[in-house]
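Okay, so here's just one chain, in structure tokens, the form predicted on its own.
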Amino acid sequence: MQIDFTGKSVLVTGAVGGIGRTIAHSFAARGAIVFATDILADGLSETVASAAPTNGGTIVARPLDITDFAAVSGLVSEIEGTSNRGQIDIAVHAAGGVKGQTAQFIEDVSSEEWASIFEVNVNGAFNVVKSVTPGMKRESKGEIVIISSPAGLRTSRTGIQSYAMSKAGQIGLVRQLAQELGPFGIRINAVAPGFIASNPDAQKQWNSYGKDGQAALVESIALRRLARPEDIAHAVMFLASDFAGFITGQTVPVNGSP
């Protein structure tokens, strides 16, 4: 299976983290005009690179606020202005997480800790989303993959409330829009990705259960290892293909268990 972008426009959102950052390489090494953003302004320029672009393609840097509607959408004009075909053929929102959050009782939890992974996790794929949509509108075509979480489809390892339901809303979210964008020629889909240190808050997860529970989570998973950034990265790549083109409204699990 040859998978090839050459010449599409790719939105990534979140491009700095090692999901992120992975999918935006893998775009580029198969020679699509990359627009990775992020918060975290100064890790873009490493995501930039480390890149080994290949047929033409390349990574474009821009500093991002998802959650900032005007932001999105402007940016997403300005790629559009650049587009082959005036529109983003491929967005894929990696950005969000728990926000430096640890678990609490919910009687603990305020309403800006609450909100703030909400905002960032389901508004800011609502704004990615609505920006791109009327674009791929105009072309009948385009494909959009949402980087979720098995917290979305069971309890969350986090043991944080509003991460578990931001990604259930997500995958809500996926599964409505299909329906909705489908006669226009849009496809969308989800990536729930095992647990993979790929971040600050994610690798502090991961210390935090020590050895025995580190080991005890790995012989958890059948395939015994944790996943890594190419495995989310080669999913994505394949529901952005026109290999996955009678495929919508679908969440992946890629935790290598059944």
Ligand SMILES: NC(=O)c1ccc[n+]([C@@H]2O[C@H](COP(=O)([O-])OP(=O)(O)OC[C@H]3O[C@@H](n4cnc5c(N)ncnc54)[C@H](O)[C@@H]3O)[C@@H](O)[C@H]2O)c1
Second form
Amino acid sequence: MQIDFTGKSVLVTGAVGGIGRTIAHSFAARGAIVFATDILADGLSETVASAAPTNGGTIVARPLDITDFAAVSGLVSEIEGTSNRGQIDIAVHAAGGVKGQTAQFIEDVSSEEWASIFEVNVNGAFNVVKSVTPGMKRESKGEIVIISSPAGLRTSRTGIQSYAMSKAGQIGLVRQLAQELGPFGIRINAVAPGFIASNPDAQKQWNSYGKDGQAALVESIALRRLARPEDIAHAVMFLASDFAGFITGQTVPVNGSP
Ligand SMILES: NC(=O)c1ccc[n+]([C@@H]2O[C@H](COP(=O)([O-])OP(=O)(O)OC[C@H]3O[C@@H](n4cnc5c(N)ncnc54)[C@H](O)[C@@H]3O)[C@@H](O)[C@H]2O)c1
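What does the same protein look like in the form predicted in complex with the ligand, given that the last one was the form predicted on its own?
Complete assembly follows, chain above in first position.
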């Protein structure tokens, strides 16, 4: 199976993080014109500098706060104005995570902490989907992938209530939107990555397990290794490709376990 995105216009949010950056690189390596967005402008320069695009692929950095709807919709309009057919073909929402938080008892969680995780994971997904669907409807085709988490399917190893709620919220949103957008030729799916120490928060979490805890975690995974960002990017590219043309509304765990 050869997956090729030559000439496709791809929006990736969270493209500085370990997962989002690898997704951006993977599309560009298969010919896509990737608009890499993140709130961290410096990190985006590194995303562009470390890319190896082929087949005419390219990466353009666009700093963006995904929680700001006007900014998201403004960027989407700008990209649509420059793309071949005036639309974003594929949108991947990887911005998210726990926003530097660690587990606390629910009575100690502030409203601001609760909301900040929701804002980036769920409102961010809403802002992306709301902005890209009009262009996709004009073309009667579009692919959207949201990076959720097993935390939305079961409980979260992080212990962070707002994170579990947000990841479950993304999965519900994907299911509902698949029903709504299917008649317009737009597919939307989610990926639920296994644990990867791909960001400072996850690295802190990994370190906190200690040697024995780390070994036990790996032992609990059927394929006996942690996920890699490439594993997630491969699943995202499959779901965004025509090979997944009859799959929508699904959440695919990519966690090495049944
Ligand atoms: N790493 C894991 O083990 C793991 C497991 C399951 C799910 N996930 C999910 O995968 C996604 C990517 O994870 P990652 O490990 O690459 O995390 P990460 O923290 O490295 O990446 C998240 C990115 O989102 C960006 N971001 C945060 N707030 C933003 C905002 N307001 N506007 C724009 N960008 C913003 C951050 O700057 C960061 O670059 C997240 O949604 C995370 O919840 C990660």
